[in-house]
Amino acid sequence: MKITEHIKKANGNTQFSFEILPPLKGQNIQSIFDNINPLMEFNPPFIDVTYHREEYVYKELDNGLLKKQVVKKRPGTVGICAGIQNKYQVDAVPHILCGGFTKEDTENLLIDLDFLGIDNVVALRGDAVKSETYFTSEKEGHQFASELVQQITDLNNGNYLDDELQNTSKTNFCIGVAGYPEKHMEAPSLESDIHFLKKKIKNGADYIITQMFFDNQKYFEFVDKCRTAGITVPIIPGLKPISTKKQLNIIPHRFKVDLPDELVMEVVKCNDNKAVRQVGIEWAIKQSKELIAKGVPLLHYYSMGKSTNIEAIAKVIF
């Protein structure tokens, strides 16, 4: 079922969903199931699965020269999605990236997902890899998420890259895209960011999931700006509970989001990460209650590979 259909079926009741990371190479899918199992009692209509592109590392050879080697630390997104749908009978939503894919790669991936009965995707540009200062697309790939959305829409209309194909089948993907309440790190302003978000919607995106935020007012203002700009699709808030002191520095640096002073000081006063984890849970519960009171269609939690704090939040909220 499409994400938009799940939202309509809920009749205004706020639903619960979450995002998982593929396990590191060398681990099996049971580690994923172990994190999903405790969250299934809250009846998620779907589970997002991130995609991690390849990275480049340089290994020194015996002769002292460096050899460039491509590695993918977290493979398996498509297989995990198939496993989730088979085991839990809920929709799995794979992330699809511009980075690391040619247009032909993207089309073949979408064909595989369609064959598996996967109806939903999240279309993202993706971040620059560690060896890049700025994001660089593949030579025959997409530079922007709006272009990726257009390719998926074209496939939904039966238009493949090989225009000589005849009697082609149409796919039926529901397309999600990212929204940034505090703007994307590379955007010059929030208004310009919303301008390009609107282009993704125009090209066929069906709903928006936001980047994590810790101040609900940022989300409410973002939604108001989107509605004023003519964006009418569902805007799903994404939440991440703080769990370690180190995240006070990592989250603002990596994701370019602000942490409220009240939250920061509560974490600073903690003696250990066990106390930090509890502060993060309580803050996310407070955020969740306010968002539900405002009628959000769904609360989406970033688990980052661990589910115990998400479970603690969901037990109170759902």
Ligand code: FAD
Contents of the next structure:
Amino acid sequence: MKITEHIKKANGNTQFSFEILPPLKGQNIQSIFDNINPLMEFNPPFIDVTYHREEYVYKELDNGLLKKQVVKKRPGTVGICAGIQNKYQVDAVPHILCGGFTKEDTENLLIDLDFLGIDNVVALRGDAVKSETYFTSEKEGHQFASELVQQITDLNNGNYLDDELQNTSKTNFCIGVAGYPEKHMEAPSLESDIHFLKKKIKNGADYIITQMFFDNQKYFEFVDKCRTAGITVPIIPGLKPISTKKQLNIIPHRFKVDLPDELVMEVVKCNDNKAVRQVGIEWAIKQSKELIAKGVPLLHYYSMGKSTNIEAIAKVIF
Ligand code: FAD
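Mind pulling up the form predicted in complex with the ligand next to the form predicted alone we just looked at?
What follows is the entire complex, opening with the chain shown before.
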């Protein structure tokens, strides 16, 4: 079932959903199920699974030269989605990227998803490869998520890359895209970022999921600006509970989002990460309650591979 249909069906009640990462290569899928199991009692209508592109690793050879290797540390997004749908009978939503994919690769991936009965995707550009500063697309790939959205919409209309194909089957994907209440790190302004966000909607995206934010006011202002710009699709807030002291530096650096002073000071006062985790849970509960009071359709939690703090929040909220 499409995410937009889940939202309609809930009739104004806020639902619970979450995002997981595939395990590191070498681990098995049970580690994922172990994280999902405790969260199923809160009836998520869907579970997102992130996609992790290739990285370049340099291995030293006996002669002292370096050999460049391309590795995917967290493969398995599609397999995990199929496993989730099969085991739990809930919708799994794979994230799919422009980065590392030609248009042909994307078409073939979408065909696989369609055949597996997966009819939701989140379409993203992806970041630069870790060792590079700027994002570059494949020669025959997409530069921006809006182009990827257009390709999915084309397939939903039965238009494949080979325009000589006849009597083609239409896919039926519901398309989510990313939105940034504090603007995307490369965008010159929030206004410009919303301008391009609108292009993703115009090209066929059905809903927006936001980057994490820790100050609800930023989300409310973002939604107002999107509505003023003529964006009418659901805007699902994404929440991440802080769980370690290190994240005070990592989160602003990696995701370019601000942490409110009050939250920072609470974390600084903690003697260990157990206490930080509790602060993170309480902060996310406070955020969740206020967002529900404002009638958000869903609360989407970033689990980053650990579910115990999400479970503690969901126990209070859902
Ligand atoms: P885009 O929408 O293409 O935007 C990228 C930048 O380009 C923005 O600054 C935008 O303003 C600008 N822009 C857009 N169109 C144009 C244009 N036509 N001309 C000029 N500028 C333009 N990354 C992963 O690798 N795997 C994941 O699973 C993943 N999941 C995510 C889930 C969510 C909810 C979010 C918020 C992010 C996720 N990311 C993931 C990170 C994401 O890939 C990065 O933030 C990436 O840098 C941007 O992706 P995007 O889809 O927002 O890009």
